[in-house]
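Have a look below at one chain only, the form predicted alone, in structure tokens format.
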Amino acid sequence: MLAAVQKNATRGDPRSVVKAIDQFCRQKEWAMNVGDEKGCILDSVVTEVNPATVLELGTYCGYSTVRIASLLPSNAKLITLEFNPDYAAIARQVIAWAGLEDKVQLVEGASGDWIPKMKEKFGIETFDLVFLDHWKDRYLPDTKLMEECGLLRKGSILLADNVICPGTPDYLEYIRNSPRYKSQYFKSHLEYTKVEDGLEKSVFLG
């Protein structure tokens, strides 16, 4: 995919980075990007909030993260986590390809242990966005963990991807029934597929 990238985008144009990926996991090899479908609209709420302050977990490839952080004013700060150091080395190079990487931190780590620190470490107070596509048994603890940390104002936003397939039925069940949140389900399909999937937009309450 690096390989792609590097062959086939611009240096420093974003969108050609995204497009070069996409033809790649269309033609190539299948990989769990967000993909082009679903990216759509992680744009569409990505423009509509404006965040100054991004969250992602799960950076994977970088793949998302560039869709993100191209589409953030300049004062924006992004703040990716990766778990796996080897994805993690990858994304930076694709990040840098797209010219991002004044907009981006990426941190390597578990997000159980990073979330606590997010304050302390980079003078967050809170997040106006946070993308959820890490460990899908993740998103429910690190959902109810920035409520404890107080990492999510009213109006803070969060997405989540791959809520159907594989599926987050616990992380769903709990934000469509809490009265913290307003919640909506975006039909879509898996990544690269006509298998079903979907984006759930649910915004903090307070």
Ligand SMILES: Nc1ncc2ncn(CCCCCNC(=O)c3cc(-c4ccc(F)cc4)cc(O)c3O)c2n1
Second form
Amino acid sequence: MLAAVQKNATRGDPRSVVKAIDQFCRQKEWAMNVGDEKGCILDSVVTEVNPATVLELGTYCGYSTVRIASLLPSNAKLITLEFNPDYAAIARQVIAWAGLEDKVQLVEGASGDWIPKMKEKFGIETFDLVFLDHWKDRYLPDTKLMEECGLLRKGSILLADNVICPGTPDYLEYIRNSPRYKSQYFKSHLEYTKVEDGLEKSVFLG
Ligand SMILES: Nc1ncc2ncn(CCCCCNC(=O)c3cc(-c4ccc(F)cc4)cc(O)c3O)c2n1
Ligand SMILES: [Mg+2]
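Having seen the form predicted alone, I'd like the form predicted together with this ligand now, please.
Next comes the full complex, and the chain you just saw is listed first.
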């Protein structure tokens, strides 16, 4: 995938990086990027929120990191957490190829360990937008952890990938029934397939 980016995408051009990855995943080898269909929904949410601070849980190869960072205002900050060092190494190169390294801080480690340290380590007060795309059974505990750590403010937006496939039933149950969130489901398809999937957008009400 990285070779495809370096061969087919223009340095400093995030859209060409996104296009190169999508082409590779459609033609050569499926991969678990959010993909171009759900990616357009992601783009519209990022544009609407126009966040100054973003947390991405699960960088993988940096595809959604590049999509998000390319839409951020100049002083905005995107922190992305990746557990797997091999994925992180690829993601750093993909983000650099897109010319977005100044907007992105890639942190290697587990969400459960890093979420409590966000304030002290990165001087973050609260996140305007959180994109959940990591272990599906970590969406709920990490959301509760972000609440407890005071990382969400009235109006913070959570956008969760894969709420249908692979599925995050406990997270959906919680977020859709909690009086502290207003949720909306965006029906779509699993990246590069015809299988149903979707994004759940939730506003924290404080
Ligand atoms: N706690 C913590 N902190 C930080 C972390 N960084 C990474 N991880 C571990 C995350 C490992 C990858 C997560 N993503 C997925 O598993 C995923 C899977 C599919 C999929 C697969 C096969 C199918 F047949 C159908 C659908 C599609 C998607 O869009 C997915 O996002 C972390 N964990
Ligand atoms: Mg995903």
